[in-house]
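Below, in structure tokens: the form predicted on its own, a single chain.
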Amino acid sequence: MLDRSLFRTELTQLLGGRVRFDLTLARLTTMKIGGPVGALIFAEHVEECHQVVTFLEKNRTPWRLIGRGSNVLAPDEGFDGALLALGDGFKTIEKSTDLSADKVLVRAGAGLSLTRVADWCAARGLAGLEFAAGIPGCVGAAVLKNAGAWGSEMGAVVASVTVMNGREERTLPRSCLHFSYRSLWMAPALPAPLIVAAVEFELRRSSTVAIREQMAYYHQLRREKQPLNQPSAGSFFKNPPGLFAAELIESSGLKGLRVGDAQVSTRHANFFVNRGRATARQMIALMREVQQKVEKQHGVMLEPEVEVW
């Protein structure tokens, strides 16, 4: 366990007012659920995390990267350490290069909400990320993950990821940048702990009309399919190669599935809702049932897209 009073003075003395405590995971994630940390850390630049990062290792202290708890079930008894955000200082955008005449490269910093970047792509006649309206990840979580949907993913417009850790940092161009299905792997990478820093999108001139079109339209599919007035992580599981999660949890009997107040969507069957005292055990207790039932039925287990911490 940490040494509460000493943590709490150094970090304050560190960083002044970029350190929270008192909170629990559940005001931090969009499930609602989780237990007491022992901090939340904001570091505002490159430098200050670099700083961050040695003072915690330094004190042996466990940490954590935390974007904006989206796709994350958090344990009931909670993170004993320290939890590392991405401040303003990662959260600028700006258009860095014309490519051609057509073809633009747009750096965004990964603390910047993924929806933040579409709207301000949109605006400029940017076209490329349109399928990330509504998604609710920050940009660097989303990159890690090769977020997707309605068909495209990151992976389709990222032309390069700059990357850090507690010593050095380094931008990896496309041909460095293995993308798969919710997964990005990188090489040559630096050494762990990595944090992504800041992307760089390849994006397309088009009509700002045209594509705030598709956006909204995007924004119309989330409304009717998707539970979005209950605290969820987003689709529980990844989509087998070929079939579709929702599908098969649906057409196993399992769509309204109870465990507890942790809840089997009845809008749609991959997600997970919390009907408002939901724990994790009881998220996890009803994944592993959904697994065992789906697989029963169809001979699929499913594979969590959402980390279990």
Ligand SMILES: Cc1cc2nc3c(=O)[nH]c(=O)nc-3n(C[C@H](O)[C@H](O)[C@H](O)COP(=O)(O)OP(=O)(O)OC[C@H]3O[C@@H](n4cnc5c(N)ncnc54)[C@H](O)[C@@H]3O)c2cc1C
Second form
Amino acid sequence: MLDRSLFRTELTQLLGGRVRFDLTLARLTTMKIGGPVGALIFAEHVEECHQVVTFLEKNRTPWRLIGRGSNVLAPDEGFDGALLALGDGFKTIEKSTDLSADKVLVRAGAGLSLTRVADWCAARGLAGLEFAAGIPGCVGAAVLKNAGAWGSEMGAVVASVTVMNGREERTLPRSCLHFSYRSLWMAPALPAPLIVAAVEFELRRSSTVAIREQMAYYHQLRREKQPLNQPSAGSFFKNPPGLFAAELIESSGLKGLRVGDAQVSTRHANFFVNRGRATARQMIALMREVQQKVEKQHGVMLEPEVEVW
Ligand SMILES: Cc1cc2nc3c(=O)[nH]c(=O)nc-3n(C[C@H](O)[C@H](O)[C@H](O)COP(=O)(O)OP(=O)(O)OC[C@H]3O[C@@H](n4cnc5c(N)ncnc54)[C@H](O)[C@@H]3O)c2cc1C
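Okay, that one was the form predicted on its own. Can I see the form predicted together with the ligand too?
Every chain and every other molecule in the complex is listed next, the one we just looked at coming first.
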């Protein structure tokens, strides 16, 4: 990496106000954990992403993407590199095509929040994304993770994905997208690093009232079942095939288990919450303890859904 002050100067020259320094991962993630970051960069359009990636690679600066930071457990040591976030240029949404009397394609920038997309579609009577209301991520990560809830998932409504890697950009149709539980495999994909730039959704015409009612019901379920008033990254573990991680954890007697300020939520056993000053080390110790005890009790090794950076 370049000398630190030269790095700051050159990045500021390249991006003006769209680069920020002196932030911590705790401020950028919903778990509110993690040390300092070298820089947070907002790229406004595809060309700028390419420019930034070229600059960072030329200067051998490690970098990674960040959306809303709602699926990440970040290290206490921080990240001595750059985080790339998609700025306003990646937050557009429009109806792109009327496929038939009742089917519509909507193109959304990868930087938009899922909640905003679900609201926009609801207001226009476009159904299919009701399940996404309340998932606090952005479109790009949600499609890569095949985010889902209440028996639906992104894969059911995605028609195409536009990806870029700092050199080229490509739109992959549905036939190239292979969704499975919390993952997406694309073939043929671009060589890494892969950045999702936009997603096209295939939605059904319906009534705004019916869509909003369904979304309100899902919001209510979340409020009842999930510890939304405490920092977390949602479900910590994936559900093993045919089982529910929360049930395995609860029946192992681990609800409420604590390591320092990291705790298995007393409301939802698959949410790990930060009670105030939890560290990544404490969260990881809690994760290991839960994995060991569940394996001992049920013979199942739980696999994290949260990304441990
Ligand atoms: C209270 C709560 C409830 C939740 N409920 C659900 C739920 O019901 N269902 C569910 O599936 N998840 C749920 N989650 C988890 C989380 O919201 C999803 O995984 C979401 O898709 C993550 O989006 P993000 O923008 O926050 O991604 P981040 O956490 O910022 O990033 C996740 C990964 O995606 C990468 N990434 C980010 N943007 C891009 C991009 N444009 N291109 C390529 N890679 C990118 C990052 O580098 C990282 O590897 C919940 C989380 C919380 C806190």
